[in-house]
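Next up: a single chain in structure tokens, the form predicted alone.
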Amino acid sequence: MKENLVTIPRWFDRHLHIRDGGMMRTVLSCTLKQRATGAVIMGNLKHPDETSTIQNTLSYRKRILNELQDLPSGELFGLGQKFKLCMTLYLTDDISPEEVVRGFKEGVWRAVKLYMANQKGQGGTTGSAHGVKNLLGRYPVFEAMEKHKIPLLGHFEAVEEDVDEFDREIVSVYRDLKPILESFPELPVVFEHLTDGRAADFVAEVDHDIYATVTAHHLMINRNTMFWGGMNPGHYCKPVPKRETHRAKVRQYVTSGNRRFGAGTDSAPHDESVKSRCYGCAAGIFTSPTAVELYTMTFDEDNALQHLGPFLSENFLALYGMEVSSETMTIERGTLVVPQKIGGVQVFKGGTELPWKLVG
């Protein structure tokens, strides 16, 4: 008999984009309404140097805290007061090992985010053009991070123009990630928003302190969905969804309860005018308003609701300085109508119905 009610510890979003300014004001409350205890905040803003120094990261953190302070009174305000900001350093070719360690020791950032860029200054995703061009040149930073157990959160995609779009992850696994793990065996690593089944095999099997975040949308869609009804910018994100065999493999690891995989929404809001334009469509899918319900639906379809709690609320939380929450949240079987938009941002599966809803 299928369960109609699931109660688990409040969850932690291990990969979240809340942008800045007006966009932050629009989307931040969505994650709070989803009962998250906190989130790993990604700092690839319009000007990435805003999270590549101690002073600038503190300034960004203060802007987020100000937004949390300005939330309406009541339960949402209470959630905001307790919301844990896990800030990340945007790694560049210039920042010194000493600065990385100092920011970690002073509690400015909890982890280092690696975006890579090619020699032309082209990055693999939004705001990544100022990422690392010389990965070997960052090895002194990785050495310092290994010594102090500072997690490396990697967007592992090859960004060279001659690498096939659907092979960027697996190329990066063997060209970039594997040498890092071999050179720094004690460095904790998180493979962000993993989509490739071959990369999932690597994470699950390699003898290293490595984990992976997986989005709700990558568990639900494959690359065909970008072309349903013509070009569909609403399903365009980076990394791009892969063929069905890869989606199925990643989902198998997730819903079978493998503890190396955890929830990171990579919820990436863009204004509709940028998301829907014909040329230069922005990459990103906005799932924050219904992330818990989307994940629950996935586990339910695979008859694996017993593994939902660990995936959302437990797996490798200590890496971010978090503990499993003593508070709970409840998801019940029932109809939830997904809003078409939040502000000017299109919502994933907007206008459709989901079979689960977060209550209380």
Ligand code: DOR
Contents of the next structure:
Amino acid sequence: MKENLVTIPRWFDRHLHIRDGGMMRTVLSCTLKQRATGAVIMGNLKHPDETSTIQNTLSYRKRILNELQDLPSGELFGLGQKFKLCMTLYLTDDISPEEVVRGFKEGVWRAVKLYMANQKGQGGTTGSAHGVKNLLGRYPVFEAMEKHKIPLLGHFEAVEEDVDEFDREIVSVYRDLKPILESFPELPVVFEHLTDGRAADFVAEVDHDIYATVTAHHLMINRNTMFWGGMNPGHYCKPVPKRETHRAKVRQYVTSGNRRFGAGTDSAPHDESVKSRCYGCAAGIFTSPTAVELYTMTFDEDNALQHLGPFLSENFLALYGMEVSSETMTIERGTLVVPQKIGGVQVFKGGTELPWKLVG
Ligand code: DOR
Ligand code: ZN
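Other form of same protein, the form predicted in complex with the named molecule, not the form predicted alone:
Now the complete complex, all chains and molecules, led by this one.
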């Protein structure tokens, strides 16, 4: 018989973009309403505000805390005060190993986020143009991180123009990631928003302290959905969704309960004007308003609800200094109508119905 109610510990979003300014207020309350106890906060803000220095990171953290203090009472009462911010350093070519360690020791950041850019300064995704151009040049930083067990959160996608868009991830696995793991055997690594079945095999099999976050949208859509009935910017994100066999492979690792895979939404809101422009449509999918329901639906479809709790709320949380929450949340079978837009941002699957609802 199918369960109609699932109760699991409150969860933790291991990869979240909450942006800045007015947008921050809107999207942060979505994550709180979703009962997350905290999140790994991405710092790819508009240049020069990226969280690439201690000062920038502290100042962004302060802006988030102010917002959390200011949230309206009622439904969100108390949740904002307890929300754990796991800040990340936006790694550049410039920051020294000593500064990376200092920021970690002083509790400014909990992990280091690697975005890469090519020699022309073109990044592989939103706000990555000031990321690392010389990966080998960052090995002294990785060495210091290994020594202090500072997690490396990697956006592993090749950024050269001539690499096929759908191969960017797997090219980076063997060219960038593998040598890093071999050179720094004790460095904790999280492979962010994994999409390629071969990358999933690699993460699952390699003998290393390595994990992967997987988004709800990459578990649900393949590359066809970007092109159905005309171009669909709403399904365009980085890494781009892959062919169906890859989606199925990644999903199999996730819903079979492999402990190296955990929930990180990469919920990445963009204003509709930026998202729907014909040329230069921004990459990013906004899932945070219904992330728990989307993941629940996925596990349910695979008859794997017993693995939902670990994936959302347990797997490799210690890496971020988090404990499994002693509070619970409950998801119930029932119809949830997804809003089309929140604060001018198109919501993933907006206007459709989901078969699960977070109820407490
Ligand atoms: O689709 C994406 N959007 N992927 C990323 O890596 C970044 C994100 C964003 O910040 O918009
Ligand atoms: Zn991201």
